[in-house]
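Here you get one chain, nothing else, as structure tokens; it is the form predicted on its own.
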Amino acid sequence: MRKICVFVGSRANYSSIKSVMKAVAEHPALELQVVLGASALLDRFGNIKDLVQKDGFRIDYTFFNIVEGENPVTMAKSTGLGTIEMAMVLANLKPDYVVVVGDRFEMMAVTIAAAYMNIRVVHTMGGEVTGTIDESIRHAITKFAHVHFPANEDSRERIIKMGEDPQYVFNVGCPRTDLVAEELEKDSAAELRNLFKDHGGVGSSFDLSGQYLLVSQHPVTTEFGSNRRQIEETLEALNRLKLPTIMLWPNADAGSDDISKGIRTFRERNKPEWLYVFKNLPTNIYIHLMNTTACLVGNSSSGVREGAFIGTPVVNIGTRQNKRLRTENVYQADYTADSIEEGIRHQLAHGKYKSDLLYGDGKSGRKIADILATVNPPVQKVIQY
């Protein structure tokens, strides 16, 4: 039986390989190992331990490993930590191979660690062209992977054209869909009418039925510096229109904290009515709120991923997304409060957008699945030339 080890280091990667955990666990030629650190640990980033057991997965090892101040520096000393963790981690639990998902700095710490130790190396969402370090480390993962699994077709080609052996780059869609086809089959209305009850946050709830914005913004680390102005300018263009808004907490790169600042600085200062922060919320949550908003607001790759196929009018702020290959439902804008309030009013007049299956067709867990179960690439990576 083939043992496959998966690393969840966050909410969002969880829901980016939730699916494929699933089928890797029912496939009767596969052994389900699983693996949490960074801040998929960290009480106010998300904590996923018990949501993860709760779905019925077994954790095998967990670690920590993220060091405090969300600026580069921290960033580098997390990623050495945890490649010190990873390697005992892999040292006990010996898998034939180790799933890494994306483009974040801690997928980077267990790439290389599994690298030296000859375990084989799974990359999920390879091959994508976005912008800041996230494409560094995206492009350096997939040069240590020896299975690949892009969500579309553009990135499948990409990878080949940096070297790596066509027979083990597989175009299977983004597992991500796979979620969103499963939640869009229940009823939105009421999945999220205790959304204000049952989930925390602060503010003033208000009615769900209504037109409402959803409003997810992270920190760009290449920009490291400028994330408050950058959150203070979206403030004021969600400010001017005075729609009833949800915004999410950031996640922990470099940056977060300015971003973290700048908002409770916003509420103290102005005490909008209008707005409800949620500090984290579960995958599903988050799923029936982008099939209801008006609009997705901010620089998550949900609104060009999961939004293509729901159809969620969006906003791209910035450079954190801005090459990602995306459908008609991606307004792109400036950090400038007017661009931001042109984008949303142009989306708000528009409305939802038509379904788009750029990024897969919901399958793509069992797909992945399935190939592990008998693809066979050599430790020894041989590049195509």
Given for the second form:
4 protein chains.
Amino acid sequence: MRKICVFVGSRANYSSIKSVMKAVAEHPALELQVVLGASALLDRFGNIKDLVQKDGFRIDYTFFNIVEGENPVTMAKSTGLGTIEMAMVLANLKPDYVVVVGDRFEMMAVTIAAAYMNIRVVHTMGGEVTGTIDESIRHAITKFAHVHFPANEDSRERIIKMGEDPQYVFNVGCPRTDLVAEELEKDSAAELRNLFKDHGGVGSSFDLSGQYLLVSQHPVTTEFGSNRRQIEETLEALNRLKLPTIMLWPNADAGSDDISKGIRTFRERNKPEWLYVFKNLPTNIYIHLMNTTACLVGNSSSGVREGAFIGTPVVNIGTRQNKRLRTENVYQADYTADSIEEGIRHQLAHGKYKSDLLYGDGKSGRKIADILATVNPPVQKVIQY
Amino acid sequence: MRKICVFVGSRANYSSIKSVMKAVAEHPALELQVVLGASALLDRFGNIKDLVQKDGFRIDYTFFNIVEGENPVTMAKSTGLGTIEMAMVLANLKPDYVVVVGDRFEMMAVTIAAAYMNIRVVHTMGGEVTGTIDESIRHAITKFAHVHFPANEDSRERIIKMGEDPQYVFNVGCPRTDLVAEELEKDSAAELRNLFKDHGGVGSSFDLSGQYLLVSQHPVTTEFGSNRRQIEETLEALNRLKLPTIMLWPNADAGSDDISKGIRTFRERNKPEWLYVFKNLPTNIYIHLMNTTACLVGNSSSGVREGAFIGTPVVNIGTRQNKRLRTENVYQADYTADSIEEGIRHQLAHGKYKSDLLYGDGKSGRKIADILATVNPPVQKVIQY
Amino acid sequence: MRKICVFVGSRANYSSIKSVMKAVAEHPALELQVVLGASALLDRFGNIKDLVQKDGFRIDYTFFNIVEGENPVTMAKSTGLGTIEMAMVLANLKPDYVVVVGDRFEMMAVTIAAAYMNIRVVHTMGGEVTGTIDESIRHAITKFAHVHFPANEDSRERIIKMGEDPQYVFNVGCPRTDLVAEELEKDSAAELRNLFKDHGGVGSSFDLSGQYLLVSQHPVTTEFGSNRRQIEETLEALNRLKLPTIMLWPNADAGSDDISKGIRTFRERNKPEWLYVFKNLPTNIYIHLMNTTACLVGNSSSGVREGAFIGTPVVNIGTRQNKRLRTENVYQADYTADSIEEGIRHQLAHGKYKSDLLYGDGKSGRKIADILATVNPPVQKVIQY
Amino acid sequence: MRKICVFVGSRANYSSIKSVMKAVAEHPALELQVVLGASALLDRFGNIKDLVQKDGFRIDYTFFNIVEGENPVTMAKSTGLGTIEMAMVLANLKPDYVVVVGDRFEMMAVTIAAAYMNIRVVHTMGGEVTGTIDESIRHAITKFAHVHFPANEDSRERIIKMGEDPQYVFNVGCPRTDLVAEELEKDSAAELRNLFKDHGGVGSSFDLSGQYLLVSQHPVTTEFGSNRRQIEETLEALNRLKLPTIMLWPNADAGSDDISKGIRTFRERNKPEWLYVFKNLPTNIYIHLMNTTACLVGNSSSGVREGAFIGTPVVNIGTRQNKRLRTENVYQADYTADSIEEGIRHQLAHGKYKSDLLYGDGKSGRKIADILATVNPPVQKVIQY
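Having seen the form predicted on its own, I'd like the form predicted in complex with another copy of the chain now, please.
Now the complete complex, all chains and molecules, led by this one.
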């Protein structure tokens, strides 16, 4: 039995890898190991410990490694601490493969610990282009990874260009699409019935069958210092439209505090009746919101990825998703209220788009598990040129 | 004044960057900051603190981060600890650029701390191919680095192929060659006169004007577990030849203990009169040894690099320098006493080679300082394809 | 010049040591070094960096060491990380004495780093009895400390009983009293005029010239798991009285999240018009509140200490201040709404108490600086029996 | 079943707690958990992992936490790192009690992690007086510990004087004596027959049935900087006597490198035929050496403790065992060759002493296990005065 260790560092991470975990757990030749760390355990960012267990997974290890401060120094220190913790976890779990998801800062900790300890690294969602610190992290992980599961063809080609051995680079589509596909078999209206009652949050509830906006804007780490202004422009655009709006709290990257403060101050000053803010939402609920919203606004990768499959109208703001492969559902805005407002009006006029399989067909998890059961990359990588 | 922070993690590191440090310190538009860590401060691996100060450099910070154990787990943990320490150092020094040398494990700590803190990363000696964990580290650093100073043309091309922006990739030759060129202006025989008296070590001294061997063999981290056998084959080959031999202690990588034990046991059992072992030697002394030895045996990168410029006959053993660009002075042996013996006999018969400028012309340091004074890469990197 | 390094780990800490910092900075034979860490740098708990600088102190080092999670595991990890950081800070600052304030968990980090590095440890506020983990920490610091400045005679005697050398144990009174004395020379009504306007917070403001309550309740770390229920009982008592009430956010100890959640849930459900919640307040403002409130409710040490000097009527809830020396101004309640309500009613009926010098006369800072300029304890402590 | 977790940090540690581990493992109401860390895993200081397993114990966790450098800074950093690691170990093992042995620096890490996590701390060998940093550590651990097992009556009384609750302080004698008693039932001459053959080391072997010296001298951390001179005086005294001598390598405390260098240099210069140096020896072998040596020289605690039970003539040098309770077998020397020589000559003239039960009767392990099965201290300690 090959032991496959999956590290989950955040709620978003979990959505990106859950179908893989399920497929690995069900595969007769594979044994799943689950490690939770970083913001996956923090209430502030949506503690997923109970959720993971409720989904039927046994958690082998958990560790806290986020050094508080939410700035560039603590990003580095959290990674250092995570490396120390992960080294101990791996020394005890002794997996054959460690699955690293995406490109958040803590993923370098997992990658370094595994690679230095001669454990093969599996990377999902590599090869994409975004133009932030996440981009450097993603490509650096690629250079450590032994097996690559990019989410689309474009990314597969890029990974190979970077010198990786093509026989270990597999375009299996995006595992997030698996969840989306599964979820969309249900009735969105029914799933969202108790949204405001069940998920906390603050603001006045409204009728979801009408036209409403969904907003998810995260800090841009390389623009540390500008995040406060950026969210303020978004809020200004929203304030002009005054459509019913659901907004999500930002993630834990450096700059998160600035965005949080921007939202808080806006609420105190403007007491916007049209705005409802959730700390976080279950992924499935989020998918149904993406399915029924008139427009998703912000810089979340979900707009570009899941949005393609669902056909969500998206206004993507600024540089965070720069160059990530996208389909026609995405309208690009810059960091001004005018540009954002224009984008939203454009999407309101257009309405929903039709589904695009650019990011997968909903069966990525099973494909990955099947490959992991048989692939045999050398521990000692060599660049292909 | 641009502040250029150089991190030195080992004695070998220092040789690779000393001429750059000198050129930066002397440059009117640059201010040098020096940080010492990892094995650079450990007596066991050649503490260079006094040496660096004697060379006229002010040391801004030092930190100990090597977790003892010399195995894959402690390699990861030392890197985690180094990341934490380096984050604090950079928060205090606030440099504009951080210079990262080569590819040893602790360099990931420096790279991550700098990149996450939005400080530009300068990388020397990138783009080479070796096929060990160092290779993954080297390429991962490349993906974080903003300015690249590969040591040869081959490496420059490889870095660009990996998607780096050509306008920030400069083939300036290898800074180690600067030291070699400077040193070779002196008389080797005179410089080596008091070798055995001045530098400690154990064994019987001998006359260096005759034919003698120089041995430097380090652990291969991806072959952890095999290092004991590997050094034993080398010692067996040497024992057959019984030529006067100078051997150097291995570096601090995982597996170092195995090599040390192999040497110690061999000495106890065979009491070899022909063998003299040094814990470590000043770089300049080492260069004169490379200039006068009949053959350099082992897997040190110095054989391939400095060896090319000096014309040293080299027997390179095993995989550690795999694919590193080399000139005709290098004879490749595998991990058997027979192969090693044959290589040495071949080189003894051949004698010295003529100098090759593949790894630089001796002016790399000044070229790097000049570029650092004016280069202006964006903090936010984007892959070129 | 003796170098005296003061570590400040929180806003409360700063109040406890500010007058000492001032006296050290002004003393001709002493040089002050200031290090900020732990929650002193975190917005959530009242970042005091700007305040410290505005007060005229140069900050030598800052470091983030709080691992997020606010539970017993992260308390231990934050202390470990703090020890690592503090070791580097001390290696660079090379102070003669390190001043450790009180007994919060991060203080063990400072103490261990200093003591292991043969730097003399000065401890303020030792010798008190509280019966929580703080008590173990406080006495353990005493066993490492070379010079002791307990805040009252009772504590001085206890420290000596524990085996410390009496010639290095000085009852100088509590430095917090210095600030209180200085502050009370001002007019409280004037100082509080813009309270609701200037200090953020949520709720409806009210007239402070009338009868109002002040509430400050922190988690009890040894009762982890019960903190939610404890705050709910307090809130229930307050809800019965419905007097205008100012409440402060809890500190960063394990269990803090439970209290925060309790308050948040209570506000959402009951929408109490009589409640105003501040994240934190400047110490001087807090003193004027203690001077004018009809009753301070909760488990803050301020009720017992500053309360004695000010004469504040206090209802102290539960075990957190167990056995801390107290004067007649303190009414002891248990963790039930009934007991708390009864206590408040008792204090409302009684009104203000007269000042008691049990915790100092307002000149502690200068006394401490004078002693530090001349005291000469041996680095090597020996127990006195 | 109560879960009792024992942390072993060094070879000496293991000797101090092995009989307790055995008794806990055999006790029907107790479950033993074993954690190895610090120098217990390092070859340089005698890796005991195999030994512990061979003795029949299952090891639950191991971790490397010694930051290399062997100086006061790394002592602090190793403790910080150890705290982080131990927090994770305890979060996974969830023991009811953690047993902390003695007073070495890493023990603070174990103590803090356990106490902060509300796990009861059991301390063996507390209450002793030595006058080094170990003394501060030992007493600080006492202030955190919930159950105390001092090794003699004198220590028991001192712990109670420090304010600990007498009902949780038990004089059970020293568990090291258990091993000594068990070992002395064997024939020392037979046990030592293959000493020089089996245990490595360097030097010329000699006949152990004659008069010979045993030397064990460790660094004194508070005299950092003087350790080189101290060992040189000892070596000078030995060089005057030129009796057959067995010397042991120093432990890992700050200053260890100075002692090692002193020994190495002495050997190179004087090539002493009478000196045989072991890196380390199994405890049982060491006991038989203590039983047959003409005199034990140095500053090891074994001279004072085990020496009392065995009756070994001891010359104790300097301050390291200051004030540790001792019997007439110990001659106190200062740091001069003259004083040390005189001491040795005195002991050679006197010969062996008779056994003294000051440090236990050989049944401590079982007594401790029995108490741990039933004792019920509160998690929340309060000082007794």
